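Just the one chain here, the form predicted on its own, laid out as structure tokens.
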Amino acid sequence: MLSEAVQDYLKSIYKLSHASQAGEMVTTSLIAERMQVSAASATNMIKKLAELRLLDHTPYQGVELTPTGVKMALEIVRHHRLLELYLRQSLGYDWDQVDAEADRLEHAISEDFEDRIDRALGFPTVGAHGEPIPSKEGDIAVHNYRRLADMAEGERCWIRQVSDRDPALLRYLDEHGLILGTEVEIRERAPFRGPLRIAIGVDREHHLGLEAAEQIYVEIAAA
């Protein structure tokens, strides 16, 4: 059994690694920071989980997870999503509630339990953020999304996933119903990293920031 302090440090590395460009490794001041750490403690939890084989350290450069550690990383992400779409779906939490709320309870449920929750929700794919839930052998659906900050004038998509990382940009996206399955359309790209004036479904229109538009990911709707 792993410590909630080892599979906390998993999950990060993970989703770390899937955020950072193709091929670049994972920094210990990126961990740290993301693990609300010092460097020092990140350093010494590294240093333990290369001792365990779950990943692999290269001084100066970062880390990277081990197939062993990427298993057990993702059977992580499993529980964890898992209970974030339960708590949505089932129980009525808003979508900014549901991160830490499964954060706490990831660590404690069985694979009877997960297997229960698995089968209630219907086997779902994708989670209450629109990030992929891992199957419980270990695949993970890749998506190719594009952020909506890097949308052209003039296309049109459809909201597919949201950074999770930050509550209150989610109670914001909620506000102004920009919530997966929203169909938006760029409507006009402001110079020098301005606001995009973006359409919203058939009647609205809004100024959305480009740090927002940033943690939102879309897929180019068919012409």
Given for the second form:
Number of protein chains: 2
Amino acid sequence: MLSEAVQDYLKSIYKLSHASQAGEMVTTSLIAERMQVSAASATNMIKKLAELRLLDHTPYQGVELTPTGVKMALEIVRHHRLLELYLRQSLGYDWDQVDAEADRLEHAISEDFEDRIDRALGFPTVGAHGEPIPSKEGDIAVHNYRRLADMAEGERCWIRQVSDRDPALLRYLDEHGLILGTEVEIRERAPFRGPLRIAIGVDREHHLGLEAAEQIYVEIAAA
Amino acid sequence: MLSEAVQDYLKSIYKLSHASQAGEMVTTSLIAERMQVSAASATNMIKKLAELRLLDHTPYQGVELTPTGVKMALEIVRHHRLLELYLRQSLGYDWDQVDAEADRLEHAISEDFEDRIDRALGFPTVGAHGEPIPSKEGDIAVHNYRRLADMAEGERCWIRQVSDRDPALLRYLDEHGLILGTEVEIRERAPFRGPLRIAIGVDREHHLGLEAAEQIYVEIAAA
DNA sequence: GAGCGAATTTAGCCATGACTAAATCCAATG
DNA sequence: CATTGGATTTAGTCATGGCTAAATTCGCTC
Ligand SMILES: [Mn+2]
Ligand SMILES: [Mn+2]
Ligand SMILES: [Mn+2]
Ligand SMILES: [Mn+2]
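Got the form predicted on its own; any chance of the form predicted in complex with another copy of the chain too?
Zooming out: every chain and molecule, the one shown earlier first.
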């Protein structure tokens, strides 16, 4: 069994590798920042993970998960996303509260527990914030969503996924009706990285900062 | 926050102190055996817990939880028993499977999670094996049950609580209908610590070993 | 009251995963 | 191509919670 710390590093590295460009290596400092530890601590753990053959480490360059490492990471991601959804659906959590709880539970549940909540949820493929849920076999769907922040004036789209990193942002989005499935139209893009004026659903309008819009992933509505 | 190890020691010491005679101290070797560690490791932890004012340690004699220690122990016990019940009621676990899962989850859930499953279960006062569930304030009911093993021939009783220590025993009891609420009559006590011949419910009879009967707690039916 | 044996504690060690401070590397700049 | 500053690694330390082996204590028996 992998320790809780190892599991959390793998999960973070997996996510970082998918946030960066394909082929790019994940750097020590990125890992350290994400894990909230010093760079020296990150280096320590990287050496251990390399020893365990969970990643390849090119000193001074960065790391890349091995197939085994990816598999282990996806196992944790699956636990996390199933748990988030379960907390939301079965225990009435708000979507900004589920991440913290799942971050701890993901290491504590058994495979049996995983299977039971999977069944209770009807074998979902998408999580509480729209992220794909890896299958038990380690496959994960690739969604080609675009960032709301990158949409052009006049375009319409549906919100399909939202970053779960910041609870405050999630509450803010919730208050303004910016939830999964909501239709959004870009009315106006202010210059100098200014806010987007958007139509939310049928009759709401909002000026949304670019910072927030970068955390929202959308599917473009057929023109 | 107390570490997982500290929490588990407190829980074990609490249970051991209630299994022994009132006023008796809990010994190092008992703790070591229950925690599956060496006696030296137990001594180490005892010194740390004494330092934390969670118990009083009389060297070479034993330990006794302080009021704070009891409070902390009951907090974990509450988590454990609520979780066991929730796993059983909401996720369909068998009663021999819940203990292991709860042993890990009990350290990972938040107070919010605790409150939510408490509500979902209708604020139960009795756990999956009949144990009293401590209140959020740290009160716990005292049940004056007797061991089935100590009943006399001819006496009738209801099964009210069962030890959750041994999953195999729980499966065995389940197979023979020896579950919570079942009425049992002692037909015959074999000599030399031999088995009890008992009537289970209306029309079942069984020869139950004393070892098993010692793990079953009953309420005597009015004669 | 001496001695014995079991329980307990002490001493010393190890793995894990943090940290700070110092050394080292490397890419960019002049 | 030498310099330099930021990123990375190394070195050394600490806390936690295990372990074994050795020393110590205590209750019991002779
Ligand atoms: Mn985590
Ligand atoms: Mn799993
Ligand atoms: Mn536990
Ligand atoms: Mn609690």
